[in-house]
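First, one chain by itself in structure tokens, the form predicted on its own.
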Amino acid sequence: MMHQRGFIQRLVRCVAESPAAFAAIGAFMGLLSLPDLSMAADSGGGAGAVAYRDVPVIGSRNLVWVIAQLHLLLAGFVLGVPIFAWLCEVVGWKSGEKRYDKLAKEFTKLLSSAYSTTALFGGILLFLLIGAYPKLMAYLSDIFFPSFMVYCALFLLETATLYMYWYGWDAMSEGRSKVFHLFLGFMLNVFAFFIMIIPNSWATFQASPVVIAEGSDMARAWAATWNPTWWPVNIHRLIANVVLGGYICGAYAGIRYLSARGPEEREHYDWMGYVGNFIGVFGLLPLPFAGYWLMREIYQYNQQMGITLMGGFLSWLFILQAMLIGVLFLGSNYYFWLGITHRIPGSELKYRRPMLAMLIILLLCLGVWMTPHSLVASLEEARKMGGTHHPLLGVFGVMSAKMTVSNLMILVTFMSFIMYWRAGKEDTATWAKLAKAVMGGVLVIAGLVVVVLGVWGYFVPAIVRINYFSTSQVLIVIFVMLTITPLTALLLKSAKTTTEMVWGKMPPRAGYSLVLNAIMVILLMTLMGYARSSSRVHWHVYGVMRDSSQYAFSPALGYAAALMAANTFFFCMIVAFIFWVATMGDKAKGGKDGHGKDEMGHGALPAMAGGSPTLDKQS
């Protein structure tokens, strides 16, 4: 008994010192109570017999909607940032350049500030779901209880790993201890990945359930976990988390750049903004492919659900999605173009025409992508058009056209990065002309083939277009990336630098574009979260458990848009608070150690030349 009392006292002290641990233990205890809810429901008495509870004024569904969306956005940031923070640390360790290590540490500082907030919203969401939807939670806990236990264990492991990774950064900076620190970062990403995919199984089960009546608890949980949309959602969310984390870190760098007081600080946050934008673009390029795979699996599982999403009342959400993605592509390309014209002196005239051509292509593609298939028209307008489909614009409203222009926008964005990468360099290799001819030929042929397949898709059955033509377009774009990227890297190895890249000279609108990109990503994720959840219409678990509450309807698009905007605003305020907390220590130190040096011991933050940073002179 004395040993038990001592253990409990130590546990209480540990929890009191860590908000994240408190939230983890709270979630763990809440999950342990779920089987009791199930048993109470079966017995017909107690609180478990209540199917729904409402919240005054705001309503239970709206409250759960807001908290769940904020938790998912925070979780996406927390799960995305460790990936490129760890990669930056690996690059710094391999190259010996301290700035990469510093950048990784700054990324992780944002992560450590956001982690406790994410766990807090997760605990709130759990209690709201148990209180407002006890019957649904009892049903889910009966199926997924084994995975609940695994999730709790992973959450505790991730918490311990994160604290050792962050607080041991300086102590484990050399030799074998650095290798162990890198191992901690790797394990942090492993735990984060499984923490992401386990709750994904609970959410995807509600949309594409697989239920077996016989077998052990583990067998039932595994069958429900491995449902048709689980892995498409896992891949889609993994990429989306990287995009979200990259653009939010870019927004953080943009804000710090706009408020920078000295040239060294401006150089550092200019470089950090470039890295954040690059990470966001790197994830954005394959993201439409992952989304297309998810929609294809939804159609294969249940055609009616797919029609509700793409052809029913939710179809207009994809017009909004096209607008947001289009603005995101434009913002990312605009930031690259600003980098060419302001970081590389003398490049304005050389690259003006290619940038103008890229802008025109992006705008034309965006116009096609935003064109709806069916127009909202009055009776008189419909009679003049001969139906709800416009005789000209209706051609651009089908998936064959939209898949074509989305692939073209990806190609243009990829070439913007290649152009930025090559700017200020002069090829010296003997085979440079041949390599550039091959790259140009590959790009032109790929663009033409993508367009031809898109037009041909109008004249073949839908199953042929989906299974062969659309897939071929994706493979062609991937082939272009895999061909041009290594060839460019080989050319740049022997290239001569004609113009050194100058950091800290970007105009203020560059910082604003980074913030705009982050807001567009947040709006996009809130919109698609609503679309995925509303595709179940009046089912808690599609085809298995019907929603019999007063909220058994899909909210109107205008009402949903208002909540999406509110969620985006709340999340931006939370992120602003996290940024403020993360910079409090910097303001206290003033960015210096009292000897005119930064925390790495350099008199000035080094400049990046040729697309990768090199060490400047030591103090």
The other form holds:
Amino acid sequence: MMHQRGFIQRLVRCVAESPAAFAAIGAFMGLLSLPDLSMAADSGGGAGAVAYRDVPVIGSRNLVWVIAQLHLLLAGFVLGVPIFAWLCEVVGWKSGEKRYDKLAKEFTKLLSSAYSTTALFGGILLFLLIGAYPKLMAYLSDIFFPSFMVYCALFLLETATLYMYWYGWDAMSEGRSKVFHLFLGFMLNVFAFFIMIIPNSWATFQASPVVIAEGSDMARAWAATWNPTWWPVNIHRLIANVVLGGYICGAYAGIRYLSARGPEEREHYDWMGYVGNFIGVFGLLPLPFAGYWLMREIYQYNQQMGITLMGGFLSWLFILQAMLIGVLFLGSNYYFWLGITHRIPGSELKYRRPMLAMLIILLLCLGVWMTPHSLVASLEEARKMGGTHHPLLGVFGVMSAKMTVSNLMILVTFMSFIMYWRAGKEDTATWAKLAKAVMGGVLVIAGLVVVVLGVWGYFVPAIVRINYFSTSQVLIVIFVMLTITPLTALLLKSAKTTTEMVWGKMPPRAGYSLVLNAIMVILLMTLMGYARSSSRVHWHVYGVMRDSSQYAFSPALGYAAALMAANTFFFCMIVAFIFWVATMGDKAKGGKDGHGKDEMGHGALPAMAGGSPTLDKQS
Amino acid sequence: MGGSLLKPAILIGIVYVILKFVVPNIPGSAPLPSSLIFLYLMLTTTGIVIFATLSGESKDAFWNPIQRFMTGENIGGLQALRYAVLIVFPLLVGWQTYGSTATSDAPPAENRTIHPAPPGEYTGLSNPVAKTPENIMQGKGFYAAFCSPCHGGKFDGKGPAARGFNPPPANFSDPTTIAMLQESYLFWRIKKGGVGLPIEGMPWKSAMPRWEVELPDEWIWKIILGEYDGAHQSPRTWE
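Okay, that one was the form predicted on its own. Can I see the form predicted in complex with the partner chain too?
Starting with the chain above, the whole complex follows.
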């Protein structure tokens, strides 16, 4: 096995280092693709007359679905990671703590490896779209040609900036050159943001098109770009990318932690896992608000599309979504709680009851969130209920209940973090008692108001609930965060540390929970990606260009779920490969430095699958 | 063995009893479908596992008895029970799998799409009839004549003919029905009835008549005014 691994590593290095080998692989891939070319030619005739081409066995729609989803997931990672990599670098530069700089560099290493794969999948997607949907692509090109050009220019700038940012890290590590490096990181994010929002305009145009018949090319492109769902999707995706990036980095750290071979490495990856989880949670908290806004805009844009999504056949996806988000909230909180228990010795007894209370609230909220309006019931059960709508629990199935519990879950998760932040510290400020009373009061009152508004929401017109009650609930939660965070920070400034945080002592299940969180986010993105695309039903461009291909039908939900699971699996495999390649050099270096497996002590065995006796004992 | 396993087992038992026997007997309630009971029990189990594995000690107290039992290590007289579990559990899984996949004459569990999307021509329509007391009163009159036999004089879905229908007629006073919809949606449903539902809404067994063959559009719009007013609900709007 070791011999085989060595062979694969040598092969990858050989391909990476030798242009000839790369060309040979390219030629081989080209040979493999020859049948595709012949297939495309078979569909024949004049290129202008062909509206669709199919791909045998898998079908063009499925193939586009898989490739588009993989491209989107990779792009989400590539566009999300620079945001917090740059922020980490800024923190490291400002505080002088080198570990933040090291962490930022490690994030960027993953980014640079994933970037080319993202572009590769983008290219494949483009070829597939041009080949399989020539008529649609001709239509979109006609409208969006100016933005295609801007997109290409941005891509060049992003690539050049990323090269300089990554390869210049060590060379620009001190003084003014560091400032320039930080500027490069900032520009990387600016370009990345525009690279995200331009394709968003193409996709959102398909769902909520704005077509003007007259005007210059620029005017038509601009009108189509600024369509009703463009900004809601931009904001939602921006936040979701941070969540995806954070959790994937967390999963990477979790796996590295599980396979760490020394205390130093274990400490580093434990900390990195914590940061990844924190970033994921940080993004997760505002994400439901952004999603709510997006859905509201869709409803307002077109009642039919809104109902298809939230009340029609796609509404079942939102029950799955509730389950996945619920697992994500539980997984993130579980990781925080494990951190309190294991990183801060002696704190378990003190926090066990609050953790139990939080867990119960989370589970109750999740129970409400996952309760569908129309229940899956056998004929006999439906007869007993008087329909598929339960007379008592049916009230949990509508938005007033869902919004209320999602806000409560966000509050609980926020308090989990605050509890983690305060653990192992003793307040010394004279006003500490007052501050804690204020924080407790704010939290309790906010929770009660959120619940009261949720219940009241059933008795007011829908528009009052949507425009005033739901937004008030969101504002209350934000108010709690903006009140408690600075107060806690002020308290901790003068607090005495009673127990030092110990890194590298987390049990193996902490690493697995990080991996679970990442998989949940990926599944969520595949699920919602399908929902967004399917809401157009049999239209390529909603209400403008009808899908007249053999695939102009919405796949059954079970079939779609299988493809989502397959996409998640493929993406995980790609990410695993990218990370394996990215860390190959580190491992080789580690081996040369004398940290080989044979030289390790017994307690330093990897913790993977609970293989570390030391950690197992502690856990 | 496993005193710490007893508490979770009791908790799961209590939750099951509440869902199966207590909730259905609350006034105005009904038995819960098994899918929902299963969902809530899974949540309870997840909570138990999460809480039990927070610390090393609690994890050991929770997991070690299970591990000992499954491996047969120092379990004394429980060996027979262990063998029984090892044999019966896979059989139960197999039976469950067979039961859920085998061909049966029972109708499948309903996966009803309660609000299928309306056709494009019915979206965005606004009520052309002014919301005046006279029109509302007239709408209520039409409602009493044509709709109340099923949907009830109190707009609660309990008309004299309601018992004969499955699914039952909609309860308009429930804030989760017409209050979530725009007037144009109701116009479509009243006009086209159960037979006019799209494929998306299948399998559908609505016996709602196709009122377009009997009532002019103006009457339907007036009925909508009367329905919302009588049920003390407001239609979904964007202003």
